[in-house]
Every structure is written in structure tokens, then in C-alpha cells.
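Heads up, the chain below is alone and in the form predicted alone; it's given as C-alpha cells.
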Amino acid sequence: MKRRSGIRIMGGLLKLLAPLLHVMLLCITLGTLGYLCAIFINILAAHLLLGVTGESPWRLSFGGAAAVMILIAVARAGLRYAEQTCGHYIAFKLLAVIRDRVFGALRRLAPARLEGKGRGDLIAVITGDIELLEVFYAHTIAPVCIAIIVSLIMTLLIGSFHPLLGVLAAGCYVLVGVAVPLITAKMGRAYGMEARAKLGGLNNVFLESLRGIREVLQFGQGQKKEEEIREKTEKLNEVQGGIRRHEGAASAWSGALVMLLPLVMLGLVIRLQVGFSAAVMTTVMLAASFGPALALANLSAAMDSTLAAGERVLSLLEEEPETPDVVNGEKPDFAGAEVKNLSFSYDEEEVLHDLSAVFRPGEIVAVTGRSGSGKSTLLKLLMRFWRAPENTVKLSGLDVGRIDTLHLRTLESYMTQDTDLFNVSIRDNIRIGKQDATDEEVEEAARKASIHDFILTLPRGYDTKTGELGETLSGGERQRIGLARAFLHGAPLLLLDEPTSNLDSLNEGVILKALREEAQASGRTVVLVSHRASTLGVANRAYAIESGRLS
């Protein structure tokens, strides 16, 4: 991941608050307001106090300054109110654009950046780390903003007793509210990047036990990973504790300095001798006006967490695709497809070398090889999943990457072994081929795929829903449901990755013989890997990859 200053990330983070600022700058205004309010109460009560002595620097009446305070009061409720309406109403707003700007960006990463990505960590990433950006719009954003105005405004009303109080004045709130959180900042950063990143991993190894609950229980595993969950926790939590240690260092220096700093300006004004009256308004003027430096101080803490995953969430927005979707590409009609010299290697390991191959219309076309021999590979190349070396990988003549990519999307349909399904209805699983198909079309690609009298047979039928990752179904119903997206969808080319795997072989032979006429009839390209001998059976042809190469 790229590591960037804080500075840095809150400039990111500040970018995507360009079409709120108007909002911002109103709940800035209000929170400047409210503050002064707050500050001038504790200023009028000294007022009064002096106005006993006949020492006061104002001329304002008791019962004038009693009714000031009353004004302010309400009118500080009133602010503070609609300060954190503001700030929440930009929070929220933003929050909405950058999940929807982080799913975009998942989906032009996909396939080839994810893969390897852990979905826990990603999970926490969409759900955790995004919300925690809610504590730098509403209360950081305008809390320094407020804080500079605030203390700007009392560092000339305190210098207008002395200049050289207003300088201490300046000196106290760059300590509190600048120089304490710089200090500590260092070793709550780290902290904050490390406690995202293990709950990211904390909620890969809650995810891999859900999904393989049965096999957990079946083999005795579940002790086993109790102990992972419960060292990962404690790890978690050792890290958790570090931000709170962080926490309360930075607290405890700030809430010393708020108490010792006005007994400094105390002996500043004793020693420059201008007065009684001054020593306590000043003295008071300070003591009061703290509080948007001191938020800033105990905000430090808190931003430990939020830099670490505003830094996940922009590095995410910022990744680059292994295949950019191409805009305004070529359309050609299908007529073909073919690798020729194709090699392709994952970083350092070489999976194809110097490959060949042609898939013409109409044809069904084995490919056969041991594990790891670069079959899938070869079809995620034929995709654009992956980035082909130029002119090695194309269709109708033209390289994959000059088509466009929704166009080249309706030329192929490519389906795995592993079947992904949404908990919706077994209709709308099937329809994600063709979103406007109707009800005959759908029932027409089940019969194709072998699976309509199944679904027949179901107490809902195709409005069935399918469960969580199809978990209502067995691997054999997920895959033909697959397979009759893949029918559905109508594309020239169809790219089958071990589609009988999970099928009895009854199933194969009525998929396998669904193929030969679809083939027949439409025309359609079928690129078929499979390590089935029957499967086999049904091309027209077949290559066989050996360690990445023809055989």
C-alpha cells in the first residue's frame, strides 16, 4: 500500500468535499460563533466581578451585562446545534460519494487487482474504514478551521492589553493545539495503520470459518480456529490499547498545559504591571478560550485511526487496473478468435510461452491440461482480465485491447466452475445474462443447462431464492444455474472452464449435447477446458497445454 504523510491524506480527503464547501464555510461561521459565545460568558462574569470593585475595563451595566449572558447562552445552544447539524449533514453526504466512488472502483479493478486481496480486509475497508471518515468531515474539517479563527480573535483581544500578551496568548494555543498532537502524532499513526490493517485480517479468518462451517465442524477444526480468531483478537487488541495509551498521553499533556498556561500569563501580566483589572481579564480571556485548541489536542488521538483508513480508502480510489476499460473502441461483429505467440507470465512466473491457437465459428474446441498448465489463464487473456502482450490475443482480428470493452462483453460469455449466485430468486440468478430477457427466455437456457425440471420441483419454482452464495443448493444446481446464464447471455463465444466438473454423468451428456446444438444452430464459439475424457468427446478439436505450451 502507498504510504503518505497525514498531511497528505486530509489534502486527498479535502478534494472530494469540493461540491459541500459552501455548507462547510456556514458550519465553520456557526462554530466561530458559538465558541466566542461560549469564551464571552466566563469574560462577562469577570466583568461582573471587577464591576463590584469598581475596576472593571467596560463600561456595561450590571443588569446590562446579566442580560448579555442570558443572550449568549441561548444563542451558543442555538449554534452549537446547528454547527453539528452542518457537520453531520456534510459527513453523511460525503460518506454516500465515497462508498459509491470505492464500489466504482472495485469494479474497474476486477478481476485481475482483487485477486489475492483478502474480503475480509476489503469488507473493512467498505464498511469500517469509510465510516470512520465521518470523524474528519464533522469533527475535524472545521474544528482547525474554528480553532485558528477562535484563537486568532482572542490573541488580539488579549494583545490589546499588552503585545506581549497577545505573543503568550499566540504561543499557548500553537502549544495546546499544535505542538501536543505533532509530538504524539508518530506513535499513534503507526498504531492506527496497524490496528486497520488486523482487523482487516481478523475478518478474512471470520469469513473463511462461516463459509467453511461444515467442513470446520466436520473435521474437528473448530478449536483450531478459535485459537486463530482468539490470537488475532488479542493482538488486535494489544494494538487498540496502544491508541488508548496514545489517547491519554495526549490528554493528560494537554489538560496540564490548559491548567499551567494561564498561571504563566498570570505572572507575564504581574511582571509587565498593567493593572489588576488587566491581570484577571486576560488571565480569565485565556483560561476560557482554550477549548477549540483543546479539541484539537484530544482530536489528534482520534485521527489516529481515521489517517490509517483515509489512507486505505484513497489508496484503493488511487489503484490503478490491470485492463482500463477502453471508451469509444472498436465494435466488430464476431468472427473468430485466436492467441498467436501468446506468452504471459504472473510477475515472475512465466504460465504461457509462445502459445498459438485459432477458435473459429461455429466450432467447439477442447483444451486440455494438467493444473496450473495455464487453461484458465488462457481464457481471463481471451476476456481482457489480464493484459495480453499486443496482437498476441484477439478477436475478429483485432486485439482484445482496441475492442470496446462493453462490446466485447456481448461477444463472449465466459462461466467457472465455481459459481457465484446472489440471494435472490433462481429467475433473477439467471437473468444477471440478459437483464431484459423474459420469463420463456430464462426457462428456455434452464432446459438447456439441465436444470429446469429441477427448479420445477422447487415449492416456489424459479422464484425460489437461493440463499447466501447459492448455499441452498448443491455444486451441480449452482453450475447449471451458471451455465444457463451463460446460454442466456447469447454471446458468439463461450468460454467453459470445467463446466460438467460437479454433474453426474446423465447431466453432462444432456449439457454436452445442448452445446453441440447450440453450436451447430447459432453458430457459436465454444472454447471448452475440462480434464473429462467425455467432455472431450464432443469437439470439433482440441489443444492440450503442457507447462504452458502445445502438445
Ligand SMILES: Nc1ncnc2c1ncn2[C@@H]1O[C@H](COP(=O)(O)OP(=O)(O)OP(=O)(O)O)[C@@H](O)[C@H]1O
Given for the second form:
Amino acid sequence: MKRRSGIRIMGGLLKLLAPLLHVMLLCITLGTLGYLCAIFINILAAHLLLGVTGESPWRLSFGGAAAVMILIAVARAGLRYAEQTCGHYIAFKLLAVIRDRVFGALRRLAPARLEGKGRGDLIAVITGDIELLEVFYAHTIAPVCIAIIVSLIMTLLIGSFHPLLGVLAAGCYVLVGVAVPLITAKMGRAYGMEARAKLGGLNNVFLESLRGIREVLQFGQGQKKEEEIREKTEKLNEVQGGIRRHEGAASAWSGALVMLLPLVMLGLVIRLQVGFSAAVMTTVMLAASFGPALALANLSAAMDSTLAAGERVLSLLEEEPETPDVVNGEKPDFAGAEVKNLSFSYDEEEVLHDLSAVFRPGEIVAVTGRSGSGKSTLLKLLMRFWRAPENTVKLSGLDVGRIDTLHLRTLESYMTQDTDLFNVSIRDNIRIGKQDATDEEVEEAARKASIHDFILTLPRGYDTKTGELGETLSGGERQRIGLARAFLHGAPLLLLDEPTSNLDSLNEGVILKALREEAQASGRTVVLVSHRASTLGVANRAYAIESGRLS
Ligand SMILES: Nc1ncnc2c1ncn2[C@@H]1O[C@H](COP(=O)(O)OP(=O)(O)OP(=O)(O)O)[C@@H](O)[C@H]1O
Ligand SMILES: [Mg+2]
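Would you mind generating the form predicted together with this ligand now that we have the form predicted alone?
Let us now look at the entire complex, which starts with that chain.
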């Protein structure tokens, strides 16, 4: 992952804010007015005291001043509430937008770019990181703007007593609101990145252990996994402890500065001999106006994690898919497929070497080869999940890269080695193959896939939710549901990756018969990856991939 600077991360996050700019401006205005109210209460109090000694130019009665102060205090509370409401409104609106875009990005990147990513990492982005950005949108942008505006106004006000006092005030705000936060954020940023990475790693181990719980138990790996998780948790705790210590030190530093700086101001006013009343007023003004700058200092601690989260979310949004969707591409009817002199490698090592094969309409073509020889890779290239060199993979005589993606999906059905089921009814699980299929069509497809009779034995037949069955569906049953999907999809090219590997010969026989009928009756082309001699028997021709080559 490329690292970018904090400013660039914020720039990237701010771009997403554009549609809600007007709410943000309102939020900043409300916040600025709120802080000015808080400062003005102190100024009023100082005047009241100076009035007692006859030093204030304002003639204030105690009762009048108290009433105004109460009014301002109430206004301050109201303004603060309204500012917070605006901030959260923006944050949650934007989080919804970002979630949507992250999901869009995952869809774009799938499946090729997601193959190398741990699911734990992705879950950390989708849940934790996006949530953390709330801090940026609700509690960062507005405070920064408010701090700048309020500090500017106060610099001018204090400067009106003497320009040097104004310069000193500006210096104080920059020190508390910019220098300290920047230094502490820089020191703490690595912690933030590390904590997120460690959390992702921990999630990965958890998910892995849950998914592979059978293997863990079978091979007595329970204790080892437990230790691994404990070790990772301890490391995460260490990093998080570092963040907390860092936060503590940062707020101690800024707290001390806020105490000391008014003393410096007092020293300067005494030197400049601006008079008693001006001395009191400027010192009170400075002491009372650190609120917005201090908010930035406190924010810097949270910024570490927020920037790290922003970096990960933006990287995901900006990642280029392996095969971008082709819109407005060619939309040919299916007239056979072909690979020609196809060589392909995921990384450095070549998986397929100079492969050539044709798949004519109505043919069942078997592809065999030892495990790891590249059979699934060949199917993925035909699906255009990965990018093959130009003109090496063709459909209807056209390079797959030129065919409209949505159209390509209607031309091809792909069934992988494992079928994923969603927690909806069996009927809807099969219907994924064709959204508008009638119940009759769904049942017809289930019959061809030899799963209809089994479904009828379920408590609520086709309406049984897969969640109600827990993990009880057998590998073969899942596989047949996957096949029913592929049959229902009705694409002219069926790419089947070991479709009958988990089935007994009876069910396999039914399916192979259905495949033969599909090929003969509706002219479907079937590419069948399999090792089994029984499956190969149904094929018109067979290719064997030997060390990346066809024979
Ligand atoms: N996303 C990927 N990135 C890098 N290498 C990969 C990727 N997917 C597969 N490979 C590698 O490519 C080679 C071919 O894999 P492929 O899945 O096509 O084999 P296969 O013939 O289908 O094997 P099997 O019969 O076990 O399913 C293997 O060495 C595999 O490790
Ligand atoms: Mg395979």
C-alpha cells in the first residue's frame, strides 16, 4: 500500500464532502458564534470587575451584565448543540455514501483483486475504518475552521490594544493549535497505522480459525491457535497502550502551555505599559480564547487513527481493478469460444504456456490436468476475471476484452469448485441465476441438477431458508444448488469447474444426462473441468493440461 501524507489524505476525504458543503458552512458559523459567546462571557465579567474599580469604559449595572451573561450562556449552549447536530448529520450522511462507494469498489475489484486480500483486513476497513472517519467529518473539519476564524478574530481584538500583543496572541494560538498537534500527530502516526494493521491481522486469524475450526480440532491445533491469538492481542494492546501514552503526553503539553501563555502575555503588557484596564482585558481575552485551538490539540491524538483509517479507505476506493468493466462494448451472439497461444502468469511464474483450444457451439469439451495445472485459471480467463494478453482469449471471434461486461455475463455461466449460499430461501438461492425466473423454471433447473427431490424433503420445501439449515447441507447438495443456478442462468457457454466432484454416481449420472441434453437440444457449449473418467465419458473432446500446456 502506498503511503501518502496527512494533508493528501485529508484532501482526498474532503473531496467526498463537496455535496454537503452548505451544511458544513452552517456548522462552522454556528461553532464560531458559540465560541465567541463563551469568550464574550469572560470579557463581560472582566468589564464588570473593572467597572467596580472605575477602570472600565463601559458603564454596566451588575444585574444587567448578569442577565446578558445568562442570555449568552444559553445562546452558547444552543449554538453548540446545533453545531454538533450539523456535524453528525454530515458525518452519517457521508459514512453512508462512503460505505456505498466501498461496496462499489469491492464489486469492481472482485474477484481478481480480492484474491490476495485477507477477509479480516477487508472487514476492518468496512466496519472499523469507515466508522472512524466519523471523527474526521463530525469532529475535525469544523473545529479546524472554527479555530482559525476565532483565533483570527481574537488576534485582531487583542492587537487593537497594541500590535505586538496581537502578534504574541497569534503566536500562542499557532503554538497550541498547530505546532503541538502537528508534532504529536507526527510522532503518533506510525502507532495508528500499526494498530490498524495489527487489528486486521487479529481479525484474519479469528476468521481463519472459525472457518477452519474442523481442521483446528482434527489436527489438535486448538492450543496453538489460542496462543497465536493471545500473542497478537498482546501486541495490539502494546501498540494501543502506546497510543494512550502518546495521547496523555500530548494533552499534558497543551494543558501546560495554556496555563503558561497568559503569563507571558501579562509580562508583555506590563513591559509595554498599556495601562491597567488593557492589561487585564488582553490577558483575560487570551486566557479565555484557547478553547478552539485546544480542541485541535486534543483532536490530534484521535487524528492518528483517523488518518490511518482514511488512508486505507481511500486506497481501496482508488485501487484499479484487474479488468475494468467494459461499458458500451461489443454485444455479439454466442458463436463459440477459443483460446489461442495463451500464456498467462499471476505473478512471475507462468501458469499457462502457449495454450490453444476451441470450444464450438453445442460441444461438451472436457479439460483435465493435475491439481495446480491451471484449469480453473483457464475458466477465469474465459470469464475475463483476469486480463489475458490481447487476442489470446476470444468469444464469437472477438477478444473478450472488447465484449460489454454485462453482455459477457449473459453469455457465460461459471460454476466454481465451491458454491456460496446466501441466507435466503432455496428458491431465491437458485433464482440468483436468473432474477425473473418463474417458480416452474426454478424447479425445472433443480430437476436437471438432480436436487429437486431433495428440496421437497426439506421442512418448507423450496421456501426453506439456508440459514435455517445451518451448515447441514452436504457438499454435494450445495454443488447441485450451484449447478441448478448455472442451468437456470441459461447462458450459451457453461463453464463448470469440477461440478460433480462431491456427488455419487447416481446423481452424477442424472446431471451428465442433463448436460448432454442441454448441449444437444439447446446448442449449449459446456467446458467441463474434471478428473473423473465417468464425467469425461460425456464429453465430445478432451484437452489435458500438462505443465501449463495442452496435449
Ligand atoms: N490469484 C492467484 N494469484 C497467484 N497465483 C495463483 C492465483 N490463483 C491461482 N494461482 C496459482 O496458479 C496455479 C494454477 O491454479 P489453478 O487454480 O488454475 O489450478 P487448477 O488446475 O484449477 O487446480 P485444482 O485442480 O487443484 O483446482 C496454481 O499454482 C495456483 O497456486
Ligand atoms: Mg481448480
